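Next up: just one chain, as structure tokens, the form predicted on its own.
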Amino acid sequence: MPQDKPWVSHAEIMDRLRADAAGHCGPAGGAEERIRRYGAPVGCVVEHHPRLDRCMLRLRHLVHRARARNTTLASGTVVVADSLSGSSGRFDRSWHAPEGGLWLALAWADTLLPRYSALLPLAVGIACCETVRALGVDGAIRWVNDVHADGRKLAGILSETMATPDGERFHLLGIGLNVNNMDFPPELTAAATSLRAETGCRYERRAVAIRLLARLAWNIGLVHYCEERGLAEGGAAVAGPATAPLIDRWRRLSDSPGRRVVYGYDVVKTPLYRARVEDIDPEGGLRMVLDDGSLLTEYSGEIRYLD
């Protein structure tokens, strides 16, 4: 059962967001306040559990429970667990989620146009990378949104969309961040790391959660601001100038451009081809150059680095 007293309060998240605002390279023209307003619902409700199967499953339950009561789950609701017993990543890959890590999921109402909602996974990756850098680790984003330090994974992100029978839709954004956990299963020892392993410092998980949720509020708000810009420009498709504030932030934090990679929808089980990453486009698609010089852009799937 969730604890009666909020583990993290919305006021703490908003205070952190305001404190961080000066450090963000926000768009010019006084847009910072609009971005904060767009992202303000993040953490309006924070439900904390000592242990869960999966945070996303709990969010799905809350969505359906609200519907059964003829209400709607508040957009921005967050579920946090101290440990997970059935956690998984993409393609049902197991995710080690013991005590010491930060395991959470956010429900965000699907109000964005599809071409902008597709940018939410990038926004979550940016928020995670900004958080670990603020905490002393030189993390980088591997497209789309894995956060690693020197090739060892620090954070994993899973995005799902759910719809109720009456058409209500939510984006479920799950985040697993290795904070103080130091012991990994043998198959992950060489591939995973944590904040504590990187710095030798023990972190207060509430403080990490507050910082992460504040960064989520900013970057999700930025996606909505990009939509506002795009609609004001009257474009039917995402244009570079409209999404540049988010795409530029991703570029500054990613080490994918210039890397030689193997690409696949499920790259572990079914790698499809090798290429060199050129860039990402204004819609978040990965531009890659094949060995024969041809250019491909992928909007889903994943990569692994070869160099």
Second form
Amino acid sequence: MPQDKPWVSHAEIMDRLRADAAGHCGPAGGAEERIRRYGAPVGCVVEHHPRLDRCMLRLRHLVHRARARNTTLASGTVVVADSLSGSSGRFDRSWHAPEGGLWLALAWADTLLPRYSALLPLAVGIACCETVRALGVDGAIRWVNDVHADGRKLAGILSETMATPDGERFHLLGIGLNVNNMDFPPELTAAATSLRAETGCRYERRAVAIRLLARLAWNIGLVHYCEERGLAEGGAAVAGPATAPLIDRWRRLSDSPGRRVVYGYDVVKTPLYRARVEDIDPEGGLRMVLDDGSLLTEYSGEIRYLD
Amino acid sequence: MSQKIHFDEIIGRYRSDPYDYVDMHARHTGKVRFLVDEQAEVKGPSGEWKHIPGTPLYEITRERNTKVITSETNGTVSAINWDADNTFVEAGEKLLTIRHPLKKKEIIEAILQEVLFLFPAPERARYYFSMDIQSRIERKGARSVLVKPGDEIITMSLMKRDTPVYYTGEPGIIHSIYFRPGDSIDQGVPLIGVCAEEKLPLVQKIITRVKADWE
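Got the form predicted on its own; could you also share the form predicted in complex with its partner chain?
Everything in the complex follows now, all chains and molecules, and the chain you saw is the first one.
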């Protein structure tokens, strides 16, 4: 059962968010306050468990439990566990979640227009990458949102959308960040790393969680701000420059543009083609140049670097 | 779904005019300049990933940003709204029509689409059947898979975010599948065509009749 006293309080997250504000490379002027307000629900409830099967499953349970009580789960609710017994990556890939890592999931009410909710996975990747960089690791984002250091994965993100039978929808954003955990199963040894493995320092997980949740609050708030701008600029039909504050942020953190890659929906099992990454478009799609010189933009799937 | 199908009338219609007329509308506001003439032969996208664009049809310029719009289908330009040439148009204004010659398979599909309940893609994304539906299709074939409102039938994948898609149409069996799992599908394009079980013989009759009658 969750503990009575919050493992991390909302006030701590908001304090961190305000303290970080000076370092933000985001829109200027009164926009900052609006972005903070949009993102403020992140971590309004933080439920901490010593051990769970999966944080996403617990969130699903909380959504259904709230509905059974004729209420709704607070948007921004976070479930954190010290270790997971049933963790997994996308498809049937393994994800090792022992003690020492930061394993959490966030429920975010689906109030964004589809064009903008598609940007949430990018926002989560940005938040994770900013967090690891703030902690001294030179992480980078591989499209869509894998955070790695020198090709070894530091953080993995799962994004799902769930709907209750009465139509209430939540985005469930799961994050696994390797913090102090150093031992990985043999199949992951070459592909994974942790903050501690990279720097040799031991991190206080609560502090890492507060920092990460503050970055999530900012970047998710930024997605809402982009939507506000898009609507003000003429509606939802064309994302265009409205999404620039988020897309530019992603570009600064990503090492994907310019890389030669293999692309596939499940690129490990079914690689589809090879290409060179040109850029991402205003909607987050990956623009690639194929070997015959033609351009292709993908809005789903994943890549692996070949160079 | 209509129980009565006037075969002769429908088939006669396709015999006398075996074409689909694809209207192209302005995607957004802007100044339009046509790049083709009437009766021009145009091609749709090609290549293994449909990554080679079709014939350029017109360009539209908004705020010094010019986009070239290409053909999504093969055919002949049958009409052009010349009044729109070199003028500023509103989003949605009809600009030209492409006459696309229909193949037998397309005619069958076109007729079936008048009979089946079409379940469209909610967003531009990649689509997969849900694990349960996929395994039932693999075990028994799509036409043995019954779906009803509220069933989770498809997973929509967009930017590494997976969203279950729930069926909202009439109960029935999955008669036609219009996508390959993993295909990128535009919003509004049909994903599946569903047929009430009792109307299956009728649908089969349509297919048999068109196959028999059409050269």
